[in-house]
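There is one chain below, alone, in structure tokens, taken in the form predicted alone.
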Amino acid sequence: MTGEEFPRWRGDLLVGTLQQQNLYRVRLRGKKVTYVEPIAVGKRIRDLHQTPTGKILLWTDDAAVVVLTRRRGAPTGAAVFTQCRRCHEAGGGGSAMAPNLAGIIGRPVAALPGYEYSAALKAVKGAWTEERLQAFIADPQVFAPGTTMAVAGVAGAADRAALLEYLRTYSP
């Protein structure tokens, strides 16, 4: 992705589908896919284009042309943590893949029973601070290299400010 439309999606891939009616964003570390994001159509996609914009333009199986822009206004941290959720939460009954991160504001490093930290977060000895969280929240591999959180990190400021504001009050 190009274009300033969609600035946190910058260098992600899109991916149309069309059976699942499905968009989806990924990204890539290297050749790693770090991030998978459905994205609900509800058409079968048959192409897709950027515009030089940034709009992305998504050619149906009915010649329905459909334009995606992006939401405007100020980024809100339940927004944002919609990318967090998707690891950070249980979902059907199950258990989550990643610790549950209520609470996580001046919670010990690396230390919520029931979750087995990769060693080079065990190695961050401390609590997590806003400005820790900060730090991890904009590039995971950075903060602590080799920890096993495979998401790249949030790329803007404001969407990093909005996600803490959120974390402050979370609960599940």
Second form
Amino acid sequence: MTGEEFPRWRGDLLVGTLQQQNLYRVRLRGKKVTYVEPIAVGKRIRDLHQTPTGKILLWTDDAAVVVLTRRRGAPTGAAVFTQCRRCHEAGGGGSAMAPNLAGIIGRPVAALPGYEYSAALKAVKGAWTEERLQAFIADPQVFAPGTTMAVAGVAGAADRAALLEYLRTYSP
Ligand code: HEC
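Form predicted alone done, so how does the form predicted together with ligand HEC look?
Everything in the complex follows now, all chains and molecules, and the chain you saw is the first one.
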């Protein structure tokens, strides 16, 4: 996948099927398949083609052409993350404002060397699972009362889900 239409799918393979009437999005790392997502189309897919801007054209068995485009208005993680970037991107400067979030999923809580965490966050212990991140981001003061991350939180579940998807791939 290339182009601007599906930025989160860039580099992935799309495979059409006749039998299952599905499209499969396949993510490869090197030669290994790391992720397969079935996308229900409901028609037998004969062929597919991507336009220069990244839209996907499907030729179906009944000789129709289906155009796939991204759902407009759906939150993107990169957009939601702009509210985090206010504090969280150290950039080249190594800001002491907030810890870097690269590789945050699975990382031990409050454990980045060189960052002065609050006692509140250090008391959480364990590692950041996606569930814990969801809870923290929804309301930091409920998840870790006394944390110095002074934000109200991301209220919308769809926004949080998009943000989590973004954090999975985030490397500044
Ligand atoms: C106003 C600045 C600010 C904003 C905006 C902000 N954070 Fe933070 N964040 C912090 C600070 C400060 C800490 C350290 C908190 C502590 O030690 O209690 C932190 C800690 C974290 C941690 C824990 C990191 C670790 O190493 O354990 C995560 C995860 C996190 N923030 C995610 C986010 C996300 C996602 C957003 C956007 C929705 C966000 N933050 C927005 C300041 C901010």
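Take the two forms, find the largest set of C-alpha atoms that superpose within 1.5 Å, and that set is the rigid core. Everything numeric here is computed off the predicted structure, so don't read it as measured data. Residue numbers count along the first chain shown, from 1.
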- C-alpha of Gln141 off by 2 Å or more between the two forms on rigid core: no
- Message: Is Leu18 displaced by at least 2 Å at its C-alpha between the two forms when the rigid core is overlaid?
- Response: yes
- Message: Once both forms sit on the same rigid core, is the C-alpha displacement of Arg132 at or above 2 Å between the two forms?
- Response: no
